[in-house]
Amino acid sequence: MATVEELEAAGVRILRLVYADLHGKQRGKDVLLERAGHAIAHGKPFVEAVMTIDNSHNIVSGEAEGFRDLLAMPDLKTARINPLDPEVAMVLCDLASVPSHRPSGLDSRGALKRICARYAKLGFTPVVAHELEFYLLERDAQAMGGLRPLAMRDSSVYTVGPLADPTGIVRAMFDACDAFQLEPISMAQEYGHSQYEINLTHGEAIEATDRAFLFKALVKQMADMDGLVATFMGMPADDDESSGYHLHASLLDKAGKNVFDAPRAQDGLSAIAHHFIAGVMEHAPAMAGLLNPTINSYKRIINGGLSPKFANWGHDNRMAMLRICEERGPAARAEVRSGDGAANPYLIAATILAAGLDGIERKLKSPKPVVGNFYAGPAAAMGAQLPTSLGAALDALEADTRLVKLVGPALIETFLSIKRYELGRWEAQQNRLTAWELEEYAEAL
């Protein structure tokens, strides 16, 4: 655990107290270390309505409660010196209500903590690894939205060095992740032009998710400093690949043994693993609202190559929503492939683990695994269709009362309100004249 004295000795002058809003954006305040005693002991107040700000800076709710406070309580053991500014230490915060200091129902990190505590009562520790893809975009006034993928040559997929990273920015990000103790293990260009992936090592769910949250913010900040935009949105280019957010999950018992592994079972998987799979399958439609949280997410699901479209699972099958990786023993794990990079890291972990927990607690039976290219087979074998729009996904989430209760009713209620407001703004745009209409009709008709 970092102490104020240790941070001072390392040259730190400022504590940057940060937390995730419901979008997964980093919010926070800077506090001078020499005057941080009160904030460390009692928390730093924020207006609770910050949790309802949408991506266009609209405050969706808060007036009814009089814009009351919540507290960001620093978790000093998470302190990391910022590699971009060594005088700053980043400290993750838990959110608490005022004046009770009880955990806030709007805290996504708190939601993950609650789920992990439920697993602990069963004698299990969740372990996860976050696998995110992102694009680097450059500004171009003539391009759609003023942005286009960074100019790249063709056929440099899964390459490294100057061919894949001619400016060196991704290498700099990789190095910064290492300096920031985010535990990166590999990097490469992905299939899309200027699409990259930096993999972080697995760890206990809260700690690993903390690293994923800091990773997204670090990558976006470094791109911005270079005049670029790093985006984790699911489908940033019509004519290129989509960006996924894959979460690998397993469970350890009190002795540190992976309880998904069962060497004597026909498929090498334990009953607990199958219950976990069944829970994810049962809640898959509702999970989409949190794993695919934007209008754009569903363009990825409809158009993106390996983006899952059905609730199913398979052994080492990347076309399935849930892939059981081929490794067994300590590395036995489930990879949920339906999320996209726009998801809040804490919510994607909390939601998947909550669904799996429900399957374990209720001893649900997993369906049969899909094999090969199941799209070529009968529709009945594909599994339930996943939502194809944000509106349908939000409705499915609201209707799944069991998942809502596990993740947190107050959090889900607020999440639904800001996302339905976003959806309403999008739908209002559909009545506006588009360039396509003029090009299609003006001269011809």
Given for the second form:
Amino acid sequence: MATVEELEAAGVRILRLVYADLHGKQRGKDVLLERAGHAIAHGKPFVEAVMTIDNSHNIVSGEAEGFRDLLAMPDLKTARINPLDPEVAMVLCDLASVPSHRPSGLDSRGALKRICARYAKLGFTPVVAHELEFYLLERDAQAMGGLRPLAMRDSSVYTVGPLADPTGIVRAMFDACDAFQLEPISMAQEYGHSQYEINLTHGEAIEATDRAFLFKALVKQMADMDGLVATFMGMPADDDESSGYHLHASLLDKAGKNVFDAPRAQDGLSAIAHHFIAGVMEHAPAMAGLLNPTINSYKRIINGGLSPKFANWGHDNRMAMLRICEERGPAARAEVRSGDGAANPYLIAATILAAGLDGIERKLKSPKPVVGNFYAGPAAAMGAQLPTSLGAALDALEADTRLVKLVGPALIETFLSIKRYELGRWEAQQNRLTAWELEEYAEAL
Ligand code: GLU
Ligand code: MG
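Alt. form predicted in complex with glutamic acid (GLU), vs. the form predicted on its own above:
Entire complex below, previous chain first.
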């Protein structure tokens, strides 16, 4: 839907102007459609501090410039009716600086657009599919953090229907995604208790990522309406499976042909595909800072059953960080498996595509693929170890100047300061007394 008249005719009263902060969280403003003309033409101002906020409402920077404005510029072609409230149309926004109206360096959607424009110069169009896992939690004052997985039922993993989804909420989410034009294709219970996966159809990178961004917020919103919490955090339960955010990527040429596909090559992959893989391998440790952006993310990397621990790739190998899916032809693609659900959808796509682009532009040579259970083989063949803590990942990100330049120095600088602030708050917690210490020492000593 692209015009105000069309929206009015569809019964819309409110435009919900939304954009992603650096966590990928939906922020925005509601505007009455009948008075939205100015916001549509000139953007809706909001305080830049929104982009420097951590997950606990601390504003990490912005004072230096006196908390200036940014502009949310509605991208009307993204307007779609909210399935939960048909009088509301959701509209994604690009962020612009004031007064220049130039794209803001803090916009993760803008970062993805820039990377796609670089691919366009090479004659390529990136295509991605977002594959997100999440848990449903219910409130329980006795449980750690006041939350525990919903409806604990053993052995319902990989099942579908009422056994896997007793209250029907996941089915309702699936239907709402469809009504919202997020193009869901499949859903199932995942390996964890109360862990689910909904897959979204692939599409051109910006459009497909817009859908993933709306998807995460919709799922969280619907769980909240039922008194539950949907979480995409990487490791919300000890002794259960982690939640990954797998991104599938391929490139099309100007004729719409998949550039990764090379039927005559021994492994069916083109030189471009190998360069792309090589770029992802080279930047993998730095990518972790953006793909695994929380303290908790590294509990998934260390403890998750199918979470990658090394920068490597393999053919249809789910233990590898990058899996070349077995299909070829139009479906030839790389699945990057290292991200977790906490990642910002725009940043996960921008980062992986940026790493691949660097591999293509520098014609990097891909290492040998890993085969089978490589963990049982020699350590040297496993690839570089991925960071095992947020601090190490942020340092690796900062040190990778090529990746920083591609994704956007202003964005990365702000991202690093928010995340280092979060890390500092967590480190301060480590000096507080724990239950473990009392249990271990109080009676014994
Ligand atoms: N849950 C796993 C992860 O954390 C992935 C399982 C799968 O391959 O679907 O990445
Ligand atoms: Mg899965």
